[in-house]
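Only one chain is included here, represented as structure tokens and corresponding to the form predicted alone.
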Amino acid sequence: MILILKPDVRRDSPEIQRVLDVAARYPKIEARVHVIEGATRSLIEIYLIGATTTVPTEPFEEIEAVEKVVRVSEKYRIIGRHHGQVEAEGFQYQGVTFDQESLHVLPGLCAVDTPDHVERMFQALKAAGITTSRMGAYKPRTSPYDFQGRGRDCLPYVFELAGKYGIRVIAMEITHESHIEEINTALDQAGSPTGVLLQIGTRNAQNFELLKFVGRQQRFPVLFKRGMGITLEESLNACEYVASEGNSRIILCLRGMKTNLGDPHRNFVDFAHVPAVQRLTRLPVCIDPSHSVGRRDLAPDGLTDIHHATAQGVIAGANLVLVDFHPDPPKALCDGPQALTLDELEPYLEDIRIVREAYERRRAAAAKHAGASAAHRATA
């Protein structure tokens, strides 16, 4: 059961304690208070955890501060869309709105290698009017002998250059709790010129202790990559782990499934799940065409497979695109074969604009036909 409080109720309001006192009347029911920072407003939701089917709604509905009582209709209590609940609000971070209506492209280095490459990447983004990027500092690799990332040593110049070129948000994978503290320290020392989306990579998709730790910190939103070999339900439950600890600013990233059914691509592209995730949850949905496809081969039509995979996600309503670029892919220390070049950045963005426009036209057509059908039913 979810209790949605009125927008003017504050976290320290005595009305919240009154709600908690009422919840305490029912045995084996745990009440958790969550502050939802939406893109346009913040609100407080109180979750009643336990066997709530026999808990009546009336005692809570009588409390002045309670706007609505919602029976949970999806298994994902916090991230799920429940009948009667406030619609997906999204969130704002560093002046950027992340929700199920927006679209952001995050081109950047899969793995940070040199300050020069970082600067050239950010220069290209500024010229293209892009303020979001990806920069891999910590790189979990299949082989212990492969490049593992520059780690904390690269953070100072990455953050300094981000501020120099107006990059507001950087997606950066972490693999251990200590990485959060290293990012915290480096950001503070640099004067917080940018922000970080803490990326949970596919290899840590079910590292539940890391997920809970990330959920307990409030400074950074979380970009969660779907596990490469687990179901969508398992991945959404992993996001619920993060949200249940207090941080509901989560973006789910689809990055392909590990199976030879996807050959010759690196993974089997799963971007048809974009609308499914949006229907089941309130989370913005990201796609990662680079790691789904894994190669920048050119199709006969003159577009790369990465372009086509990107279009599949965008035409389905994706809200973010996480994509690998590099100033000199042959010199990249990680995943060079799938990185697009800086010369390809503007054509790639143009292709996304074309596909996004088509998606908006599809939405408008669907709304028009839905309105016509409703009007016909009303007069029938």
Ligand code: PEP
Contents of the next structure:
Amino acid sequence: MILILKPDVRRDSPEIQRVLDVAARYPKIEARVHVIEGATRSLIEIYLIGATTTVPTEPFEEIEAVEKVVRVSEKYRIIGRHHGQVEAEGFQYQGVTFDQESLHVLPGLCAVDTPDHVERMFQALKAAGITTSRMGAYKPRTSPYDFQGRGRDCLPYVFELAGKYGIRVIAMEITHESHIEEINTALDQAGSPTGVLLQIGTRNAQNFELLKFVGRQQRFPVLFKRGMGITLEESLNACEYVASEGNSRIILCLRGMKTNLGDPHRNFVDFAHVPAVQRLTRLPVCIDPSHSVGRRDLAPDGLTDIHHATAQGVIAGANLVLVDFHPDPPKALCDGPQALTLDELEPYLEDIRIVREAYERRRAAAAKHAGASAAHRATA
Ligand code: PEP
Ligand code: MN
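Switching conditions: you have the form predicted alone, so give me the form predicted in complex with the named molecule.
Once more the chain from above appears, this time first in line as the rest of the complex follows.
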């Protein structure tokens, strides 16, 4: 059961204790207070966990501070939309709003290789007015003989350069809980010039101990990449693992599914699921066209398959685009064949703007028609 409190109720309000006291009347029910920092307001929700089917809603509805009581029937108790009864609030991090309305592009290196490449990447982002990026330091590779990432050694210059070029948020995969400590330390030593979205890669989508670990820490939000060979339901349950430990600042990233049916692409592009995830959950939805498509081939129309896949996600309302760029792809130590080059950045962003505008026009048209049919029903 979710108790949604009125927007003006604060964390230290005595009303919260009243709710907890009422909840304490019911045995085997655990109450957890969640504060959601939204773009325009913060919202408090109290989750009642346990056998709540016999718990009545009325004693909670009578409390002045309670706006709404939602009975939760689905598995995604915290991240779920519960048939539209719960709004998608999103969250703010480093002054950037991540929710189901916004759109951010995170171009960057699949894997950090040299300080010079990191600097040239950030320089290009600054020139383009972008403050969000990706930088892989810990790389989970298929072969143990492939480059495994620079690890903690690169963190000092990555964070320092991010600060120099005004990068506020960097998506960075971690493959072990100790990496969080390394990131914490490096950020503190650099004076926290930037923020980090902890990326859980597709290979760790069901590493439940790692999921619980990132759920227990509060410093960093989580960018969870859909498992490549499991159902969407299983991936959403994995996000619920993170949320159930206390961190509900989660972004779900679609990155394609592993099947030969996707050939000639690296993975079968799954961006038609953007609206499905937005309907089922409150999570902002990211797309990763680079790891989906896996190659920078040009179509006869002059756009790469990566541009086309990006457009498919953005036209469907995606909220973030995680995309590989590299100043010199042949020299990249990981995933060079799918990296776009820095001179392609501006045209790529222009393409996204065109598609986003089309998406906004589609939404406006849908709202107009919905209004017209509601009026028609009212007069019928
Ligand atoms: C990545 O984004 O660098 C990555 C390894 O992606 P995925 O986990 O989706 O394969
Ligand atoms: Mn990669």
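Definition used throughout: the rigid core is the maximal C-alpha set that superposes within 1.5 Å between two forms. Since the model is a prediction, treat every value here as computed from it, not as a measurement. Residue numbers count along the first chain shown, from 1.
Core-superposed comparison between these two forms: the Cα of V66 travels 2 Å or more.
Superposed on the core, the two forms barely differ at R363: its CA moves less than 2 Å between these two forms.
Taking the core as the reference frame, the CA atom of S13 shifts 4.3 angstrom between these two forms.
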